[in-house]
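One chain is shown next in structure tokens, namely the form predicted on its own.
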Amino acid sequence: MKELGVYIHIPFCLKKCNYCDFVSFSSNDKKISEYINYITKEIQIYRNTLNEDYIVNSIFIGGGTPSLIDSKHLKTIIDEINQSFKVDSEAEITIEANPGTLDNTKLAIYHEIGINRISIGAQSLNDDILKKLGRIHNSYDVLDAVELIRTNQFKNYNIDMMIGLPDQTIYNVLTDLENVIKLKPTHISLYSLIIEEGTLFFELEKHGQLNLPNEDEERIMYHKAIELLEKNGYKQYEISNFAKEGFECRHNLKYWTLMPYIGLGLNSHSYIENTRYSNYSNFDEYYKKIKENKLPVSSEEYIDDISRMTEYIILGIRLNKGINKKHFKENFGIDIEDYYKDAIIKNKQNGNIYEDEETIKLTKKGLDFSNIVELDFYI
């Protein structure tokens, strides 16, 4: 049986953050209940549509703010997945949670339905910066959330942090990370702020009203953060992700290694049998398709061999272990050194990639120029 990942999008939030361009909406019980009902039907359609036998070994509940909704809805979804698919008894099941939305009752139900990994969206532990981001929590809420998680015997939890934020300094970044490390998470994600069109930050930056660190300052933040995290036992395994040994995020690794996954809910994406599918991003069209007993897919794209090789390279190069030459040949039937000879030579000469007999991977310098390196592998 092939391994399968399942992503579930819960598009409800109390408030949209100033930098967020994800599909999300305000919530009420009636709207949430209706949406969950349609997700269970989507699961049933997938059960009857997939051509091969799969075993689900990772489930990721994202949003939005999944921890905002009543836990009974999450139980409904997980129960349906268990009834529709074979689920690995050791599957990684993650839920994203915002500080301030967790309590003992919710966490007890999470345990009951099999959730074994929690990802806390902290972003910062500086209250002034959190206000600028439009977050609804403060630093004490993060500490309380972690205490609740640990008290309820969750052994695997991630904390999301961000760099390159308005008015953020290198001192802020390192102080925040030192305090996060004290919370002993098994995993830390460290993302750089990206200003997306359609967000409040996009408008503020356009009018010169965002005081962002410059590019050099942001790079220093990143490299100092890596040094601090690795010194404290957090191994960098992807450009933005660090983990204690054995706690790498299994679900995200599927995305980066082109393994199959299905996405449930609004604006979710799936990758099955070399085809990428995108769901509708509005309720009416999403519901309409499911009522017709069809997958709520707004577009699909077949990934041919050349495109798949390109994606394999540009996603795989983000991983610290790099691209295994033997695995590449097993997947595509050609030697990577032959097909991408010019790109490899150029980036080795520029000091962006390192090559040995087994792998090709980014150097420390290459981490800063990963987007440029990736472009050289497009064919």
Given for the second form:
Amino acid sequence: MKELGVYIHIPFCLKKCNYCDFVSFSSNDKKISEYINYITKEIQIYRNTLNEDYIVNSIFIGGGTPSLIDSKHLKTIIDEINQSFKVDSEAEITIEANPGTLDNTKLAIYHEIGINRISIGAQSLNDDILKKLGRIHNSYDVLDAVELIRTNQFKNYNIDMMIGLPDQTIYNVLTDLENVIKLKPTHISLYSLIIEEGTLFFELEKHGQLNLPNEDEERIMYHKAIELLEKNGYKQYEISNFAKEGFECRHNLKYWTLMPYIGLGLNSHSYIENTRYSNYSNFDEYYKKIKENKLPVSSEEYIDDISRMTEYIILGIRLNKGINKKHFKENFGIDIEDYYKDAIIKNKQNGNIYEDEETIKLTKKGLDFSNIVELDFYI
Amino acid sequence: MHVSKKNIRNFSIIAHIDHGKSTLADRLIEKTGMMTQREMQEQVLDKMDLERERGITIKLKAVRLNYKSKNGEEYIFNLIDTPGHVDFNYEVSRSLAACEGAILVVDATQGVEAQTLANVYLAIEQDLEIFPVINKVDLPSARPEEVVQEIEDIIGIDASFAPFISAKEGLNIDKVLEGIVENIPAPKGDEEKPLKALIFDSYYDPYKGVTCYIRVFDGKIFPGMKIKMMSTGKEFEVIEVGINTSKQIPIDFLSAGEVGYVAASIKNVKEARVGDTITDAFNPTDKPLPGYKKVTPMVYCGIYPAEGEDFNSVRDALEKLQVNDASLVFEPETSQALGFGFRCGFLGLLHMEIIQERLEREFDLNIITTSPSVIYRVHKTDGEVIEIQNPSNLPKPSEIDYIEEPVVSASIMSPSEYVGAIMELCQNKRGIFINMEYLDAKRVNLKYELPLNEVIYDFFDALKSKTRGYASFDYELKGYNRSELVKLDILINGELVDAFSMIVHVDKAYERGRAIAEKLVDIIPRHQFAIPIQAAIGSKVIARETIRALRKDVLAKCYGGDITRKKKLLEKQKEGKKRMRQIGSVEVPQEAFLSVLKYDEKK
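Let me have the form predicted together with its partner chain next, following on from the form predicted on its own.
Let's see the whole complex now, leading with the same chain.
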């Protein structure tokens, strides 16, 4: 039986953040119930379409703000997954939660339905910056959320943080992280702000009204943060992810290691049985397809051996353990040194990658230029 | 098919850009019923996409219209379209020479503008009768009476009879048609005399060979006749003559006063050059029509296949274009930076840009062009004189006695308020003032001698910008002058990039070098390492800029396993990379090669 990951997208938020370009909407309970109903149907369609037998060993409920909606909806979804698939008793089941949206009742139900990992979207502990980001919470809400989670016996929780934020200083980043470490999460994600088109930040930046740290400062934030986190036992295992030993996010690792997963809901993505699917990102089309008993996918791509090999590298190189040459050869039947000779030589010269007998991985410098490396390996 | 000479009218339409020349042509064609509304495409005379986009006519054409006048008589109108740019001035003058009159279109809201004047003077030079019409009278800001006054005051012709029209709305087009009958003289000429016909355009047709558009001045031309091109002495047998309506219609002959086409198994447009006179091989006319000159390229540049493009497809495309364009010349050359390519000669900068765009659009080619150059005469110390158009071929300084550069006589017509700005510009471009003439109280004609290499750099754009588009500019080659010229090289990351090398006046080298270096800093993307950009004369660096090293290049996370989005981004970046030239370890975007030539508004 193959291991399967399941992602569920809950595209509802109280308010969209100023930097966010994900699919999310504000909503009422009726609309949410309708959406959940379609997700359960989508699960059934997958059950009927998939050719092989799977055991679900990771579930990730992301958003939007999944912690916003009534927990009964989450129960409906998890129940349906349990009905349609075999679920490993040890499965990692994560929910994203925003500070200020949790309470004891919700957390009790999370326990009940098997959720065992909570990812808290803190982003910063600086109230001025949080305001600028358009977050609905302040730093105290983060502390409250962690307190609440801990009193409800959740031991495995992640805190999402960001760097390169408007008005943020290197000092801000380091004090924030020191405080986050005190909250004893098992996992910390640290993302660089990327200004995406179609967001308020994009417009502000265009008109020079966003006081962003310069590239040099941003990179210092990043590398100092890595240092601090490593010193405190949070081992970097991917460009933006750090964890205590044994607490790497199993679900997210699947994305980088080409393991199968299905994505449910609006604008979700699946990679299963050699095909990548992208779901529709508007309700009408998404619902329409499901009503026709079809997968609600707007596009799909068959991943042949060459594409798979490319993906294997551009995703695998993001992991700190890098790419195992032997494993590569076992998978694709060719030597990585031969096939990517030019890309390897060039990036070694530039100091972006490190190569030894067993592996190829990003150097400290390469962490700053992963896009260049990926582009050189992209066929 | 044939009517008496007194019922033929041969004319062009002249106008400032956007005053409605093409729209009026469309209406005339439509109203004379040559095409039904449905057949009628907008602006039928401008056939190439490029022409329509730029609002200019590159190749001229002629069309024949039948018109029944209110006086009950049948008339034949030959409408001869003209190109609208100084690069093609010679063609304009030849097509005007084929006419007896010209309709002058003036925009009722804008009045007389620079090109209006320049075109009127060209027409008057050819002794044409001018028939003014005031267009766009339907616009709320139209002031037709004032514009009539302007025409009389500024140009000095009677415009009291000018019809007020709206070509767009089809208003008063009948008055224009009647006006053509009344105001444009019928052609003269003698059918009995030996053949004398002017080629005012020629193009290559894959079935018929070269087709010439001609105006017959004397005699007749008919299939089976043996004809002679008077400039080359080459003889051909006429296969077909005909007229151009919505399509080509063969007829039995064309006689004095008529306009039509001739096909005579001519293989190459070079053998049927615009401006040449066709005559009867057995009974030639004693004197050709005046004004023929062989147009020679004034501007040269290298055209190279871009990364991944095939050398042979570029050659094939150039050959195909040349068949239709006698003024385009090319020969193979090689560049260290760009590999195998061609050195091409053009009439001027616009001609160069048009050829580049046609290569890219019509032939779907990816090309790179190098800095344009002119032909320099290098007098070597050993007494030898060589002509070079590629800066890379300049001999070592020790072998050069002196260099001569081509100089043009330029004439700039402009409203008088811009005289100061124009003089400053010409001064800056090493111009020598010849004289200044007041055409009237408000308009002047400035004459300068200018080095051609300054003209091709950015003179045109600078002039436009400094005179808000009001000045018109015309030039012709005057000769060669001795000059202090040096080869300016550009080094990227320490490597000399021959495609950027140019020959400049020693006093200009620093300014030019710095400007190019600054532009390259903007255009070349940042790399992981700092890239010095240097401008040098020989081994002496005269300007230096640095492209800062990139600090980070990291893509967004793959949220929710959206690998497709990441791949799309990489795909796009990879496409961008394809349009780059690898020079040493530096990737240079192709735009860099052209953009260094563009006028910079900031200066």
